[in-house]
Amino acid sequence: MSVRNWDDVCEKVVVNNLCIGCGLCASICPHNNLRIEFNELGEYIALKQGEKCPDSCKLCLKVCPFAAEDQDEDTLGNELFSNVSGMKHTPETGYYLDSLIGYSTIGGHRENGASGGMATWMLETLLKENMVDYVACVSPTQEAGRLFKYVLVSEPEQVRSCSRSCYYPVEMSEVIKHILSNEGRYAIIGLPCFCKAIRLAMQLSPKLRGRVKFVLGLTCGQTKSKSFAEYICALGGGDPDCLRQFTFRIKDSGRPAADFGMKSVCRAGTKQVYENVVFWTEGIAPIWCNRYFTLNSCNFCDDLFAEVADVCFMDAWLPEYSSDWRGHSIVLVRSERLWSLFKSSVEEGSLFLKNSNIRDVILSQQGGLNIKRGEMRERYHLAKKAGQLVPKKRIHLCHSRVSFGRKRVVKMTWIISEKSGKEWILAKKQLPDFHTRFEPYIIHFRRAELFDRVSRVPKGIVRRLRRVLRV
């Protein structure tokens, strides 16, 4: 990044639209000069609330996953895991001790959790086995304007209410402040960028380093603003201004695992006025895949597999598993203690797990990898061309070339992620008005997709001819 002597995350990260809203900066600031709040687009950002920070501090910059320049997932992972016996490594996944696929056999975990219910099982088991006193996880709330938040849970039964995925902004400042002020043994589960921020903070804080016993990760393709849930609510016929509850992973026995639903509940006062479920194939897919309501910082993330977490959980998006509506989980294990826990639980019968080839693990998340690393260089180019600041990331891991046709698609998804949130607000969250305002962008996107497909035809013909000639 620039050689400018930045003072804090607000001047370097927030102003340049790179804040992911994790909250670590606000929780670790020794001067209590920062807070985390929603901006007008429904994104969490850091804001100043005190006097100007002293030049000698800069702790907030040192723990920010999009500002820290001295440490990346490679250096952090090397320090954490490289000396563990039997540890392996790939450029895509980072370090891993073992890769497993399966599900929890405990009633309710698989049916009510994301994929195979493995993350729910893990959090419950850490508490049951007295390996931690508290787990920090994301829970739905009854608060208007904030549907999910991080909470600290101390009883295994409480974990069930925190099941399923959450494609909604959350931040950790409150729970991290609690950990810093209260002794105990803690586990924290989060997205890759959150895990990185936690590890960076643990390096600087002996209290965090001593109290956080496990960092658990979830694969992540992108983070959405509040507008994503509001849009899905409107797509199902609800009023986003009355949205009070949202469930992101509804499983249906008549649909494959990938065609999950999202349920919105709208209320006016205490009276329920609307409830509906919209499934992936009913309009969610293009909104997700074309990067509507995606935070700008996600354009510069190169970590899909939560490389600094002790274990990473993900969906088994593989043909042999995707037809099972109940879901399967893939687990990358990096902790010897957790690997032993998985092994003993399989023997006891609370888990069904088998080894999975690491290439299959990578293949299961290939779509996310193509977006994160396959198109990263092109997004860097677009940002620099627009005069935008870009974070220091592992660009050497990203593909060196993007086809001419694909460049046009990347440019349009870049524009869609930038404009969709603004147009949603300007349309006052009214779906017909939003579609009308956004139609020009969609026309350009479809033209880019068509051009990309057509430009691939000659290459396909050449490949087929070569195969025929070999025969």
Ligand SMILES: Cc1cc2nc3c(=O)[nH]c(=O)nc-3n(C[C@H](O)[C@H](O)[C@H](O)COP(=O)(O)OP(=O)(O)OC[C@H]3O[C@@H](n4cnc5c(N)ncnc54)[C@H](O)[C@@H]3O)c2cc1C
Contents of the next structure:
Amino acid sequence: MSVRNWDDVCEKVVVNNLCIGCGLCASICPHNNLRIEFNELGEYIALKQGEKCPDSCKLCLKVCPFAAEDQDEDTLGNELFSNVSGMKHTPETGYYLDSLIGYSTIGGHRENGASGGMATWMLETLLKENMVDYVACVSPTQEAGRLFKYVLVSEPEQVRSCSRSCYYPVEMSEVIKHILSNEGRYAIIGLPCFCKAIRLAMQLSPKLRGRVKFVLGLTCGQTKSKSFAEYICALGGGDPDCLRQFTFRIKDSGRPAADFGMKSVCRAGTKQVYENVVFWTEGIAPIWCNRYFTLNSCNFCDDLFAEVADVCFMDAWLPEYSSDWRGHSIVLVRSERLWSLFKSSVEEGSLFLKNSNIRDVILSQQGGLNIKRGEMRERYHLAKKAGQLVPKKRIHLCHSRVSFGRKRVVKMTWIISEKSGKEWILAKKQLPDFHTRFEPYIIHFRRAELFDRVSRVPKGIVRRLRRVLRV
Ligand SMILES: Cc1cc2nc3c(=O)[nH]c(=O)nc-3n(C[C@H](O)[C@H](O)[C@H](O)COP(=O)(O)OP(=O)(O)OC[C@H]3O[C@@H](n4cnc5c(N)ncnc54)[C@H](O)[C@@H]3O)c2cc1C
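Could you give the coordinates for the form predicted in complex with this ligand, as opposed to the form predicted on its own above?
Now the complete complex, all chains and molecules, led by this one.
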């Protein structure tokens, strides 16, 4: 990949279907040569809009999380955190000062939060404590075709309208442009790859470095195109073309936290025509887990825990917590200032937090890790075999091989993520048509799963025999 001298991010990243659509390149381009737009699959991508770039620039490539070659999460993390006293490290999580589990006790945070409402608490507290002037977070919009976007917020109350997770494309070009042209102290929340793009840009731009005071991360297993929300809307009986509002994390006191709902509101004109909630166990689980509508770049991401962020928030997907419908957050803290804030807030009672063993934190994300790290080498192998360009990632952290049976499953999940988006558009967002078109892929996928299960039987028997013989 490094052999060729690429001109810009469109030529190297977008053409090779590796753009995550974060928008950092468009905000930092000194010639305003890039813009971010949705492609036909409902994914944000960078597009060229100006003259040919000067050979000496290549700033867009230097800040792209899927193009930067000299810096990875290890080098960035080392520079940011390795000298902090008391800092610990695991290969899975990167650096951390402390790992905590709990929730915000401030009314509304946990109720309206994705998990324990900790991210909302953090953003709100940074403003209340005058540690920043603005926070950049993601807000619902009600705009047709763009249901969520990054916004800059200066009032603690406004932060609450941005609660909950957004499994929908968002991009940062506008907010980063604003930060570059307006003085102030800012905090930004984002997915791991977005945090990496921000850190890369902060290294190159003294203005960003001076103004961005905190980078907050969300753990991420994968992110989705617009089609994911449209599909769930159709699953609940709505018309995706009339989708105007979507809420990804609805809590229900009758269900465990892991069985959360997703709500669609469809409107024709100004009249509300349809509203529906679909729960995780009502058809969302296979779509999420089998990676329908997942962006291709997610196949080449090795960072689950936003390793370059000052703090990382995630769901407590552990049996003792995931049954509680109200939700618990796990927090990995890397910044000393934020750590003190957590500690004082626990003492004051606005947070309920206790220490969590780092092994439990890793265990809570084992499923995501298995896919990101466990299967990355196989995806690299498949991509290279198909002559595709692969980004430089920390392949040394990824398991050496997947089992013979699992290889087929890895291949099929990749095919599902690629083909689902295309077939959804070809089916004109009609659920029955989509399911008919997609049936052959599902048959292959089920066969691959069965083959995987059967191929593991001899190993299982040997394991059991050994146990019996030892007894
Ligand atoms: C695409 C995606 C994948 C995720 N994958 C996992 C996973 O595999 N495992 C896991 O444990 N957790 C995952 N999370 C994180 C999890 O869903 C919760 O966001 C996290 O636990 C924080 O919950 P909270 O109650 O503290 O946040 P809340 O108090 O609800 O606040 C969430 C904050 O995050 C901001 N936000 C939401 N979505 C985005 C986004 N896409 N980009 C930038 N900012 C955003 C909101 O504006 C809000 O300020 C994922 C989140 C996303 C968006």
